[in-house]
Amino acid sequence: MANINKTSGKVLTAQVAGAGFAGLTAAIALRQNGWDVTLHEKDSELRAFGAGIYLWHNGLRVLEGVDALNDVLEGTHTPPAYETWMQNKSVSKETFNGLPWRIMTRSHLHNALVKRAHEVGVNVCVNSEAVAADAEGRLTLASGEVLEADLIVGADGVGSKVRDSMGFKQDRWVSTDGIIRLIVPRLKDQLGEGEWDNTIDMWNFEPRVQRILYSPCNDKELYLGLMAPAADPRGSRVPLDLEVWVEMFPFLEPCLAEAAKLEKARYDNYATTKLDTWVKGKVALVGDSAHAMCPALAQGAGCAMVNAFSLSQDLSEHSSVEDGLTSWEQRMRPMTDRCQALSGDYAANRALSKGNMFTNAALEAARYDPLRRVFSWPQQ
C-alpha cells in the first residue's frame, strides 16, 4: 500500500544516500511502509566492503522485519560460546544466557539485502554519488542533478558528503589501537585440539600487544580481526607481517599463512563520530554517517540497522517529515549513544581482556527488539 501525503495526495519520495547495511535496511523498510524509493551508491555495483561481522538479536530482528533473516541464517554461524583468552590461556566463556547472535562473511549480509532490495521494488542507481542535500529535501548528485523529495537519507559512511556538505557539528577521534579484518578458509582440521567452533577473543600484552578475534562464519569461511596498535609498525602492517603473528599465536599459523597471502589487507583505526543531531528539516543521517562507533561491542551494524529499520516506524506515525525524524532521533539516540561510549570506553581500555565483559550494559542495544520496541531478552 503506498504512503500518501495526507495533503498533496502523492506518493511519499525517498533519495537514499548510500548502499551499505545502512541504507539497504533504510531503503527496504520505506518501500516496504509504501513510500516510492530510490537507492544511489557511488559505486559500479553494489558490493560489501570489509570481511565480517557480528549480529545480534537486535539486527537479527531487523533482519526478519524486512524478510531477510531466512537468507542470511543459511551458511551462518553461531558459536557455542565466546571465549577470552589472556597470554594464550582461557579466561573466560560467556554464553550471554542464550541471546541470539550470529557471525557470517559482510558480502552474504550484504546480498542478502540487496536482493531484498530488488524484490521490494527499490529504485536503485549505481554510479550515482551524493555530495550534497538541503535541508528542504533536495539531494545533489556528483552529475550535478538535483532530486528532490519528502525524505533525503544519508547513509554514505564516515566520510558522509550529505552529513559535511550541511554542516552538522561533529566529534570524531581515533583510538591507539586498529584492526585488519580478513575471511581466510577455516582450515578446522589443521589447528590441532581445541574448540575451534567458538568465538575466541586471544589477547596478548607481552611481549607487545596484540589480539586476533578468532570467528567462524560458517564452515568453510573464517573471519578474523587482528588487532595491533598503530604505533605498531609490524603488527600494523599489511599485507601482513606473518613471522609477527605467528611469533605470539603459533598455533594459527595455518590460517595466518593464508592472511598474509591476502595483498588487499587494510589496517583501519578504530573510530569514533557523534554528531549534535542527526536530523535538519527532511535529512536524517543513519548508520557511520552518524554515529561511527569502535567494535569492541560488535554493534556498529547492528545499531546502524536497527536505526535505519527504525525510521520508518516513526514517520509512519506522524503527519509530518519532519515530525517523524524528531520522533525516531528522540526514540532511538539514547540507547545508540550509551552503546557507542561504552564500546569506545571499552576500546581504550582494552576492557574486552578480563573476559566477562558483556554485562547487561553491554548488552543493552543487542537485547532490543525493533520489531516490538522492548527489550525482550532476559538480562543475565
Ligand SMILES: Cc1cc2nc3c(=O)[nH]c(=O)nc-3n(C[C@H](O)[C@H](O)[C@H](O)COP(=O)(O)OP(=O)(O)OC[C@H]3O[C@@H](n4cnc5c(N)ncnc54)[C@H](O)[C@@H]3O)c2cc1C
Second form
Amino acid sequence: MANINKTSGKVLTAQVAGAGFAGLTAAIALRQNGWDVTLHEKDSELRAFGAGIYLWHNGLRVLEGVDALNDVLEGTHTPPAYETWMQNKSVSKETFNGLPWRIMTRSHLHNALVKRAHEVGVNVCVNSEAVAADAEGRLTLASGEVLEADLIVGADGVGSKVRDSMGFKQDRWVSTDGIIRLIVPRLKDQLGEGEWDNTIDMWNFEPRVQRILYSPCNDKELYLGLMAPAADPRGSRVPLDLEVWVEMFPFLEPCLAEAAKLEKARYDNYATTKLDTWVKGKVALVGDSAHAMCPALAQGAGCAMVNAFSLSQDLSEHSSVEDGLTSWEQRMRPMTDRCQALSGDYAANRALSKGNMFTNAALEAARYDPLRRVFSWPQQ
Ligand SMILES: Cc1cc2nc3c(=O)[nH]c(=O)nc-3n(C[C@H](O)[C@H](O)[C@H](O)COP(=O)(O)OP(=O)(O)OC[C@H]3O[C@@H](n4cnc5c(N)ncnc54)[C@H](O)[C@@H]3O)c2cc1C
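Next up, the form predicted together with the ligand in place of the form predicted on its own?
First the chain shown before, then all remaining chains and molecules of the complex.
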C-alpha cells in the first residue's frame, strides 16, 4: 500500500545514496512500507566489495524482515564453533549459547539484497553519484541534477559525500592493524587433521604479530582474513608475501598458495567514524557513513542493516519525517555506539586473542531482534 504525505497527499518519496548493505536494506524496507524509492549507486554496476562476512542473529532477522533470508541461507555456513588459537594452540571454543550466526561471501549477501530490491520495485540508478544533500530534502547528483524528496538517506559508506556536504561534526580514526581479505577454495582435504569446519581465529604474537581469521563460507569457498600491523611491510604486502605467512601458519599452505595468486588483494586499515548526530532535517545517515566501526565484533554491516531496517519502522509511526528520524536515532544509537566502542577497544587491545571474549556485552547487538524490538536469546 502506498504511504502518503499528509500535507501534499502524494506518495512519500525517498532518494537513497549508496547501494551497499545499508542502502539496499533501507531502500527495500521503505519500499515494503509503501514509499516510492530511488537508489543511487555511483558505480556502473551493483556489486559487493570485499571478501566474506559474518552475519549474526540481528542481521539475519533483518533479512527475514525484507524477505531475503531463504536466498541468503542457501550456500552459507554456520561453523560448529568459533575457536581461538594462540601460537597455533587452541585456547577456547565458543558456541554463543545457540545464537544464530552465518558466514558467507559478500557477493552472496549483496546479490540476494539486489534481487529483493528489484522484486519490490526499488528504482535503481547506476552511474549515479550523490555529491551533496540538504536538510530540506534535496539530493544533488554529480550530473548536476537536483532531486527533491520527503526523505534523503546517505548510505554512501565511510567516505560519504552526503555527510560531508552537510557539515556533520565527526571524529575519525584509523587503527594500527589492518587486514587482507580474500576468498579462496576450501581445500579442506589438503589441510591435514583438524576441525576445519570451525571458524578458527589464529593469533600469533611471536616472532611477529600476525593473525589469520579462517572462516569457511560453504563447501567450496573459504574466507581468509590476514591481519598484520600497518607498520609491518611484509605482513601488509599485497599480493600476499607467501613466505612470511606460510612460515607462521604452515598447515594452511595450500590455501595461502591460492591466496598469493590473487593479484587484486587489498590491505585495509580499520576505520572508525563517530558523528554528533545521524540526522539533519529530512536527511538520515545509515551504515558506515554514520558509524563505521572496527571489525572485531563483526557487526558493522549487522548494525548498518538493523538501523536501515528500523528507519522505516520509526517513519511509519510518526506523521512527520523529521520526528520519525529523531525517534529512530534515539532508539538505535545507544546500542550502535556501545557496539562501536567495544569493537574499537577489542581491536586496539587485540582482545580476541585471549579467547572466550564473546561476552554478553560483546554479543549485545547480535542478540537484538529488530522485528520484535527485543533482545532475544538467553544470556550466557
Ligand atoms: C576488515 C573488515 C571486516 C568486516 N567484517 C564484517 C563482518 O564480518 N560482519 C559485519 O557485519 N560487518 C563487517 N565489516 C563492516 C562492514 O563491511 C561495513 O560496516 C558495511 O559493509 C557497511 O555497509 P554500507 O552499506 O554502510 O557501506 P558500503 O559497503 O561502503 O557501501 C556504500 C555504497 O555506496 C556507494 N557509494 C559511495 N559513495 C557514493 C556516492 N557519493 N553516491 C552514490 N553511491 C556511492 C559505494 O559504491 C557502495 O556501493 C567489516 C569491515 C572491515 C573493514
